[in-house]
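Given next, in structure tokens, is a single chain: the form predicted on its own.
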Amino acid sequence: MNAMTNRIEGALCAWRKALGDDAVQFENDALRVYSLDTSDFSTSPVAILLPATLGEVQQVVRIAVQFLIPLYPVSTGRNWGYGTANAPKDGCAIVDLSLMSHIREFDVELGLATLEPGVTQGVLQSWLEERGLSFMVPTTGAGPRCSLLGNALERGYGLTPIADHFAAVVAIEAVLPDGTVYRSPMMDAGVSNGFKWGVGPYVDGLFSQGNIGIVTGMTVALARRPEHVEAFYFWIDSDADLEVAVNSVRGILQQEGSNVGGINLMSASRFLAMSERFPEGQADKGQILAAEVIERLARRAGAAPWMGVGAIYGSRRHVAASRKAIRSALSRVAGRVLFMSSTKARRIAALTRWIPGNRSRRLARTLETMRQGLALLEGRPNELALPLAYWKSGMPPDRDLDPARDRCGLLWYAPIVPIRAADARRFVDLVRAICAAHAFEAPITLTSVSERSFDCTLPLLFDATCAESARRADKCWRALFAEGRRAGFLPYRLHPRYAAMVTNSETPFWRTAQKIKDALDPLDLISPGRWTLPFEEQAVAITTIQKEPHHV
């Protein structure tokens, strides 16, 4: 046996002794599940490790140091469209933290929840309901089975009042590459006061989209459920009115402040991808729907060239005042504005029972979609947005949606776009042209993450079982990135296969990041290749370190 095989077998033996046989998986079937993705990207892990406690994570790391086996941590492994549970490189042991699923503490007065990585949106929702606690789960479109901690570390966002999920993080606990435990300064002092920054340099941010440790706990601030939540929908009847709509959205956000959460501007093709099936037999043939077909289908489904969705939070008096201001702000551009609460939706649903035929069924379907959308805006997780991944990949199952397992094709392109009319138009025209050149629709959503910035989520949707479609998707993503960067639109988040496209050792930022990584993880054992040189290419740099003995 060669040295690498000896190291792997030695590590597996030590991990089984530390965690138990059931928590160390290395059979082909188990490894295959963790190598699935919503693209043709796939890496081969050497083992799956399932620690259940902080102490077990420390043992996992110390054994990895002893045997020089790189680790790749995931919270629940459901990072669909961004790599799922795949490590950036072959040869890693996947550290699946989903068994760490405790809500360690909850401060009702301050609204602070200390969560482990396996706490999902659905778990937190059930926990709050069982205790009658009126707080909102920071929901996303990924569904109730996805990790809150993982999404916050990836700087995910939502439409509830705290739209920026990492902004809500006030403390972090992590295991460093030498097996020691890091805690935020206030947490380390035994203080729970909700102050994010502590004293001294702000180190917590290094763990956000980072590769210097394994985060095992996080304290997040939750938004309280307000007296009233009301969604608003608006229809932009011409694509030419996008610029006016963007200015109107910015005005609403600037004027209404925290009374309004994030606002979505959704293109017609995005609405269709979330609500309709792609025409039979065309998904894997490089055929795209013509713009006029998309608009016609969207109008038939009750949409428009652009749809707007947002929510108002506050007392009934606050909501009433904001409703009036929003209606006024949209009066110049929206063909229709609709305000909807859960109570109103239930009343309308009851009335539809008296309407005969297809009209009743269409209305009932629209109301059900609105009801689920309202639930997300109210901080109640569901799978409303997840069928998007199945647009060109067959019918989604009735429940337990899993786009990677079901071989859906999905790659997210997610750049930041200033909330300026000219920038939004320039961006939309650019990505539509690039997507069309590669035979993809451009299902764009622009979501406000502040009064200054949109995050664009553009899913490249395809049949992942078709090698040619997957190849085109990869090529299209690379073109979007290259042309977008030249135009000043940079992604806030990306699939690990594209990390090398953003790192640049010549810039002060990446030089600094590399120095921190080298200092804390000289063996490059935590998430190798995520932002740094691949593990194999670090051989020369770590040769002298390997000469020294390492012990558990």
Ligand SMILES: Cc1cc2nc3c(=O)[nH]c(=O)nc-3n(C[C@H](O)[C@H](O)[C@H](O)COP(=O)(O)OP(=O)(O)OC[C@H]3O[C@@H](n4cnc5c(N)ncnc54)[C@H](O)[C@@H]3O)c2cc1C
The other form holds:
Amino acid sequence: MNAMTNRIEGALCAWRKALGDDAVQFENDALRVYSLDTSDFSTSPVAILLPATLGEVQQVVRIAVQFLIPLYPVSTGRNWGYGTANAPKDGCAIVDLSLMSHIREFDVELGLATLEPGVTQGVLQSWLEERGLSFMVPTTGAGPRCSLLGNALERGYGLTPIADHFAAVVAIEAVLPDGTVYRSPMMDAGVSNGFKWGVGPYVDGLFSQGNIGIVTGMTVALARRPEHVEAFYFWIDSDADLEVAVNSVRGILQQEGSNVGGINLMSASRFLAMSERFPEGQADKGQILAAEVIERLARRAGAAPWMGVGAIYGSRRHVAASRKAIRSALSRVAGRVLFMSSTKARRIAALTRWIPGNRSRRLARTLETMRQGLALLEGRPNELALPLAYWKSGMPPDRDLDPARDRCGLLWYAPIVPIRAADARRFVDLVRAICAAHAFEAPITLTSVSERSFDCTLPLLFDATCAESARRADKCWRALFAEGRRAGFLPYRLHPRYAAMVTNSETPFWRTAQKIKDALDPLDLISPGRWTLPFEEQAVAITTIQKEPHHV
Ligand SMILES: Cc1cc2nc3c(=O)[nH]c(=O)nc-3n(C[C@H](O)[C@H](O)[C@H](O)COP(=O)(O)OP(=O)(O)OC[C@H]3O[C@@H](n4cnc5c(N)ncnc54)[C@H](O)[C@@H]3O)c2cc1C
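One more: the block was the form predicted on its own; return the form predicted in complex with the ligand.
In what comes next, the whole complex appears, and the chain from above leads the way.
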């Protein structure tokens, strides 16, 4: 046995003693499940660890230090399109925190929930329903089986009024690489007041898209379900009107403030990928649907070259006033604007039963999709958005969709685009050209994450079982990133396989991040490679910092 095998054997033995045999898995079948991705990226872990308490996480870390085995923590490991439970490198033990699924505290007056990593959107929804508590789950398109804490750490977002999920985090508890416990200043003082910042430097942020600890608890602010929620949909009948639509969206966000959640501008191909099957016989043979075909199919499905979706939250009077303002702001550009609440959708659905034939079936299907979309906007999770991942890789199952398990090919390209007409046009033209050159459609959605910025989510969709398609997707993502960066569009989040494309020892930002990492995790044991400089550059960064004692 060599030294490495000895260390692994020693660690496995110590972890089994600390957690129990069932909580330490190292059989090939178990390891293989954790190596699945929605791309051809895959690494080999040495073990899967399933701690159930804060104390067990501390033991996991201390044993990792003793035997020098790196750890990769995941909450539910369903970061589909941005990674999964796959560590960035071979040889890590995956710390699967899904058994830590308690809602530790809930402050009904302030709307503060203290959650463990395994609390999913679905778990929180059932918990709130059982207690008759009228709060919204911070839903995302990823569905009920995804962790709230994992999503917040990734700085994920949704469409409910608290759209920026890390912004809603007011306190963090984490195990540091030396096995000690970190708590945010207010939490550490035993105070729960909903104030995010505390006094002194703001350290919590280092845990989001970070690799300096294992987060075991988080207090998040939840939005109360208001008296009324009303979705609005609008149809932009010509691609040439994108610029006017962008200006109108910015106007609505600036005018209506927090009454309106995030607004989505969805291209025709995105609408199709979310709502229709890929045309029979054409699935992923390296060819793409021509723009005219996409437009024709979208029109047949009742969509337009660009579709807008958003929601108004508030009292009935507030909603009525915003409805009027939104209708007026969109009058110049939208061919049609439709406002819909779940009550109205239910009433119309009841009426469609009296319409005979195919038309009624089509209408019933559209209304069901709208009803599920409304549920997401009202903070009730569901799997409505997940079939998107299956567009090029077969039929989704009826429930419990899992794009990695089902070998769907998906890589998200998610850059920030300013809500300016000229920037949006420049961006859309650029990504359409790059996607076409690599034989991919460009199913773009621009989602407002503030009144200043859109995040674009562009899914590269393919069949992950086809090696050639997976290679092509990787090449296309790299081209999008490189050309996008040159044009000033940078992602807000990315798959671990691309981390080395952003970390760079030349920049003060990454030199500083590396220095913090080195100070807290000198053995590089937590998520190595997730956000660190490539190994050869770490030495450069340290030397540069040493040579620059007065560097600011
Ligand atoms: C069709 C579709 C739609 C989607 N829609 C959305 C959307 O609307 N919004 C959105 O944000 N995302 C969306 N996603 C992306 C993704 O699936 C979700 O963000 C999902 O919630 C992330 O996975 P997770 O919660 O299991 O986190 P995990 O995979 O568990 O973790 C995510 C990252 O955080 C780190 N991490 C997790 N837990 C810890 C911890 N306890 N301590 C330290 N580090 C930790 C992990 O190492 C990993 O890098 C979508 C995906 C698909 C396929």
